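A single chain, nothing else alongside it, follows as structure tokens in the form predicted alone.
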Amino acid sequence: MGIAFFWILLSVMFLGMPVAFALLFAPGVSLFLEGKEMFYLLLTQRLYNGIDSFPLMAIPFFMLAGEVMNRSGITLSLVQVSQAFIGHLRGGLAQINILSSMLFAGLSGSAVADCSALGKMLIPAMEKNGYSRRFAAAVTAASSVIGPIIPPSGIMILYAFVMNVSVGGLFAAGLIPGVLIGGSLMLMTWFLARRRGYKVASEKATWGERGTAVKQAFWPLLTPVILLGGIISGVFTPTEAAAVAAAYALAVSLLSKTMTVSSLPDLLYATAKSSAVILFLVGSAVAFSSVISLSGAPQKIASFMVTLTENPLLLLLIINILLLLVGMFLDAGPAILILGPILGPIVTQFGIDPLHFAIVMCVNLTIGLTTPPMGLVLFVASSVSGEKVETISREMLPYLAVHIFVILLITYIPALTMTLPRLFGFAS
């Protein structure tokens, strides 16, 4: 069978076929051309088995929690907390945007939700405060990638499912890289604000005012504490944690009267529709990966990589470049589902910890959401701000440099990702 289905896959995706269907079409055609139609049954079985998984139930629950947070106005309370603590810094509203993304990440785990919710609120406010609209959109897009890195994270759940890696371990490993990205973006913003003369957002708040802001956002801010605390302590599994998060978000929103019972049907329908798309994609990717295994493609690619280098550090650099290029054209979820089964075994042969590589891959592909020509977050930021994608992309170049710098840090300093998983017993 060779790797003909890779070329078929790339061709039909280039022609516009949705990724989920392309993942089934490519191996199906390849099997037909090779006269191996007997494997069609395996393809359909793997499609169903890929969806029929208890760990994957976490995805719709986390999506429901994020949808509730978006619609209930909780975003505003997070922005107010950020303003109370850092609004007095140079480039204050841009700094608030980044810190709000870090807080929002612990609730939704979605870059698109982060960019949409915070962008609608902060981009107009930043423009009124003297920032250019393109800069406001660039900051919003650049900081939204923190969403899937600081747990909870949908793409980490996908990776854990496909590669049999601990979800709790991935969540613990993502904390430091997420904070590192946020802090680095804030430093770059401070530098740009000084050069361009951007204002502070407000006077320095008193500790009493900060306490009031935290009190008003206390229950939403408690969400990541409950999630991570429960998973790390073993009180509940990641899937159970997702259900707890959804129930908790609904309870907080209904009891605080920021959302009504009458809005639930529309909310549940939107969540079900989004979840169905993702789960069908997962099933298609599992079927695709079974054909990859039959073809022997991972072994062929591994042999080719070994001919390029036997140095694990150089191998990681090559893979990082590959992932950045892939991220320009493919969304993070499909890229993980396609490339994870191929690259995972290769790095293991070179003695690289699977958990460490998982975070490198997830962070790299998440940052691909902000790179042209197909970065999904760029299009969301463009839609919210009214600026062209190419204009936002040019304004984002300093932030993209920060992203790449952090990728290299977590790639070559494993302690940044492995310390917390080891501390909590997820890695040795």
Contents of the next structure:
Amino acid sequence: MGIAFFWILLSVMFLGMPVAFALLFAPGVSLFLEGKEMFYLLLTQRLYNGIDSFPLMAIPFFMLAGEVMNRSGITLSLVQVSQAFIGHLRGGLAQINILSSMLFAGLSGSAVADCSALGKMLIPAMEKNGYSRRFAAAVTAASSVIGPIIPPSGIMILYAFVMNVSVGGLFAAGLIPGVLIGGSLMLMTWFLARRRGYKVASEKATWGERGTAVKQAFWPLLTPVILLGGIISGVFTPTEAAAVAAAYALAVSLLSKTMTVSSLPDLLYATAKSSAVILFLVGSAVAFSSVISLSGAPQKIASFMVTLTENPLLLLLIINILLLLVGMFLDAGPAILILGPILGPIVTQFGIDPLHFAIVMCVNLTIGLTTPPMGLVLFVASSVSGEKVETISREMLPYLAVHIFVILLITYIPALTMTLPRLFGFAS
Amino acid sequence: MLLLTTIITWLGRLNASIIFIFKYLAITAVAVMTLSILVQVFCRYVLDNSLPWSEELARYLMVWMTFLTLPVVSRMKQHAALDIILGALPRRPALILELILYVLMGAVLYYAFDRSLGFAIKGDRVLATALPITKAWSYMAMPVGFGVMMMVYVELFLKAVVDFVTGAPKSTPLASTIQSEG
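How about the form predicted together with the partner chain, since we already have the form predicted alone?
Every chain and every other molecule in the complex is listed next, the one we just looked at coming first.
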């Protein structure tokens, strides 16, 4: 069959059909036109198989853990730790914002959660401290990109599922790139702060004060240790680790009385709703990808790519540009579900490690969440701060430059992603 | 016109009540799903004795959780979607586009409902791996979810028709963005 379904998908998606429906509609129409409606049953089975999956169950559990931490006072204790360590730097609150994002990333796997939790707390604080609100929103949005790069990560679980790579390997691979993004953003902030004369946030804290801050945040900060330790060492499956993390976060919040049992049903319902959106998308994408393989589209695209270049470095550059463009319009999750099965095999043919490519794709598409016209993180930053999306994205330009620089670093220095997975035996 | 608004009111009430019941079923599903995995972890690592049924139970509950909440997600227009064109169009053309999209989505749901029902009925002859039930118990979540989603989209379609005729101010686009990146 032809690749008509691909154009149908693009058109209805741009006209505004929800992505999950478009992924079923497009193959449905092209099968109908070719008189192959008997394949509808296959699509339905694949839809079901996409949802009925144990590895994907990590998503509702991480969502639950995230919801719990969002509603309890964990965000505040993370900010206090950051302040104790780097509050005395120039542009103190901006730096605190970025470091808190990195700590938060170890607890949650979502850029949106990161942006809304930290934005609500830090944007007003930064404004009071003499920063413009647009800059505060820009820093918050730019740093929340770290959320799904430092493990745990929702999009990495999706990637692992559709591309059949190990979640533990992806998590290990994301750690250094995540820290790299944070470090580079802090460096840029330092330059901006010097030029614009931003103040420090507080006096340099003593080691005693730092100790107190860490002690207060000790139990929440233990979450990433349990999670990553369990997954990377292979003791827990990612799904089990996610369930334990959710239960642990719940226990900490209930025992410290930052949350009540009566709020539990709402929390579980919110978890169910946001997971259902993703799982329906996954199911539809799995159904869609069975049609992709029937059509032979990946081979066609691959041979087209080969006529463009035979140089893997150039190929990665082309793919990065493509992903940045896609990321301007599409969320990271749907983009991974649609493009992963197409791009993955091509890149492997060129001898690029699947884990390395996965991280390039995840970082690139997460950055896409902060670029207009469609950027989920940008929308959240805008609604939290009350600044317009255009204003924030203009203010973010220096940070976007940092992001692109980091993408290039990660793309062309494979050691940044591959060292840890090799160390833990996820790659050779 | 009066007939139409009456239909919308009653259909809206019906959908709201189904969604209300589904809400509590979904909450129970998530709670039991989480508990069964925690029990599995406890049995495997503490008692050193793995349970055969916990994983399958949790998976089936997750399928139900998904299809029990998709109707409310649809009604709240919270599916991930691009609204650049829909959001930029003036009111009337936007409503026409919205109506067309509802019809197309209705077609998707019709086939999804029909085929998944057949799939579920056939599943009644297949036993689950570890649980003492047939796979139909899990497969049935699909026709249930797709069926109620169809009713929800009929309601949204009729509402858009009324908006078009009466010239009510531009409503929210077909879908708003939501945390679909995980």
